[in-house]
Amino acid sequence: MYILPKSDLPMLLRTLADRYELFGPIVDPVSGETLFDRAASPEDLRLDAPIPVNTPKFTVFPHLERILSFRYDRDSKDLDIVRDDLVRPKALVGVRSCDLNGLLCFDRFFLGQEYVDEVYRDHRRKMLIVTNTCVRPFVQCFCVCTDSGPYAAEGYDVNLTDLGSAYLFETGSEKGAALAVELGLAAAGPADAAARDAAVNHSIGLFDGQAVENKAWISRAVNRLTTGFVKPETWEYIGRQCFECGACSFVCPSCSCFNIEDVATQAGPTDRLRTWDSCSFEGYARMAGEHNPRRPVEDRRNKRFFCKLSYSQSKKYLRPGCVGCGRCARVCPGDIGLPNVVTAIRRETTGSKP
């Protein structure tokens, strides 16, 4: 552990924009709201601004992605394939717990099961994590009941604490070590450490009642979604609350579904395209002839929150799929983020109504 006094952040952010596309929290100067993206310089980039309102999935997931391009002659009946290079170095700053175990979900989807995603493998490559204890949680985040926030554990290569003064400089790799090194940090000793859990619990404190009274339930919901015994009317009030908008799956740090076309262009080469795609969508399940298992709203809806609550898909992230970010409960017009969900699990158990 190290200690980064505030007046030498712009050196550490400096050196990494020297380095590295940066990316990390920017405050919108219109609307006020704070973005995840790519700063244009490291003097954008805002570590003390609340949590953004996007994730930074986009930096190895784009929302529209060319992932390779092909020619084919039907004379010769020869193949040619185009990738095109994607490896960058980027450094994400400012990286909140939750999103972090986000992109965790995604290298267990991507990279950690029997194939792997080239794509996705080249978007990581090079890539430097910097997170930042959360200390400012929005009212709908939840990551206390979902053990992701709001101090990361693992997957990160420096993490940041908000001390006052200073930061808490943690290392969590050899590439984050090397920089301590590099910037002629000062160690840190056991009393910055009990600060840092201090200024953690102070955090937890600021949690919304609901997120803390949820913590209880998400374990009965669990339970309840992995065995199948939350019953057909609940899932029917939910999806009677869907507006099939997609909203809760793009804002999601963890949602990993997507689409693939191939896209003919006047040039000859005939484009590969990966887009986003969510199971909200009426389409998402459909077959060719027509033939689509999981028209009704309420049956795509119980697949999403079975992705993010069930044991099973656990077992495959090693953590929740949900990450408790709450941005789809702050996007979802019909109400029915993920805490509501499991509200409307422990009515039908208490028997309580709406």
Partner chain sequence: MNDRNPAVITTVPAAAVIEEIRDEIEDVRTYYFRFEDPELERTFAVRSGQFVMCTVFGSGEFAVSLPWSPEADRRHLSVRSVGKVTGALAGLVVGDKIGIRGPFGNGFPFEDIKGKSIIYVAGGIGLIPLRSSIVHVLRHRAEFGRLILLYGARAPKDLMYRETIEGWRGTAGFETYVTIDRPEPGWTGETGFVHTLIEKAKVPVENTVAFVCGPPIMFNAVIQELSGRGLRDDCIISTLERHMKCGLGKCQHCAIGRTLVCTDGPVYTYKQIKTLGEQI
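Starting from the form predicted alone above, please write out the structure of the form predicted together with the partner chain.
Here we give the lone chain, stripped of any partners or molecules.
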């Protein structure tokens, strides 16, 4: 534990920018929205800005990424399969604990299980993460209900907590510890740790006022989903609300579905591209011969909520796949972001009216 005076933040960011591509919260001058994006210069990063509208997952899982390319000459039969190393080292600064937990869900999913996703691993290996404790929740947030905030417990290289005139600089890895030494930071004392605890507790206290009752219902919704007790009418209602736009998946820090396409280029080689995909799209499961085993929209919608709250994460890793960022609620035109779905499940059991 160290102390980083706020006046030294630019020094930290410049140090990182020297050896990494620097990413973090940037306030867009036109819309006023915060975007998690590549910083043209370290001064653009704003650790005090609201939660970014997009998730940092694109830094490990780009929207569009070439994973291979092929050159094949049908006449000479010459074949060249190229796996370029296009991955550059990145430093992510100002990551909130919800988004860090999204990345940890990705780690478990892409690096764990039977096979390792090699492309993802390459991104992750060359990465440094500086998290930022949320000392004040935003209206959409419910990370306390999904056990993913407001303070990052693990998985960061450095965690910063705003203590007023300085940040508490906690290290979570050898990379982080080396950075503290290199920057010549002063050690923090027990009073600083107590100040951090107070800041975190204050933040958790603020959730009481805004994380309304349905949000606390997440664990019970998980339970009902996992035991198969959600009524078909509830799924039908949720399915009817869905516009199949895919926005929820694209803003979600823990959605990782992708498509792979081979695309011929003008120059000759064929690129194997992987792109984001969403289980809400009608063609997602369609097979050759027009056989689509998951045609009704409610079948596709319940896939999302089973994925988030039941099998994909909860069953295997004993935590929900939702990290409580609230972004899906913000973007869903059908008003069926995750909190509202939890509410719908609550209503079906308590019989309460909207």
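Numbering follows the first chain given and starts at 1. Only the largest set of C-alpha atoms that superpose within 1.5 Å between the two forms is called the rigid core. Everything numeric in this text was worked out from a predicted model, so none of it was measured.
- With the core held fixed, Arg71 shows a CA shift of 2 Å or greater between these two forms.
- Core-superposed comparison between these two forms: the C-alpha position of Val82 differs by less than 2 Å.
- Core-aligned CA deviation for Ala267 between these two forms: 2 Å or greater.
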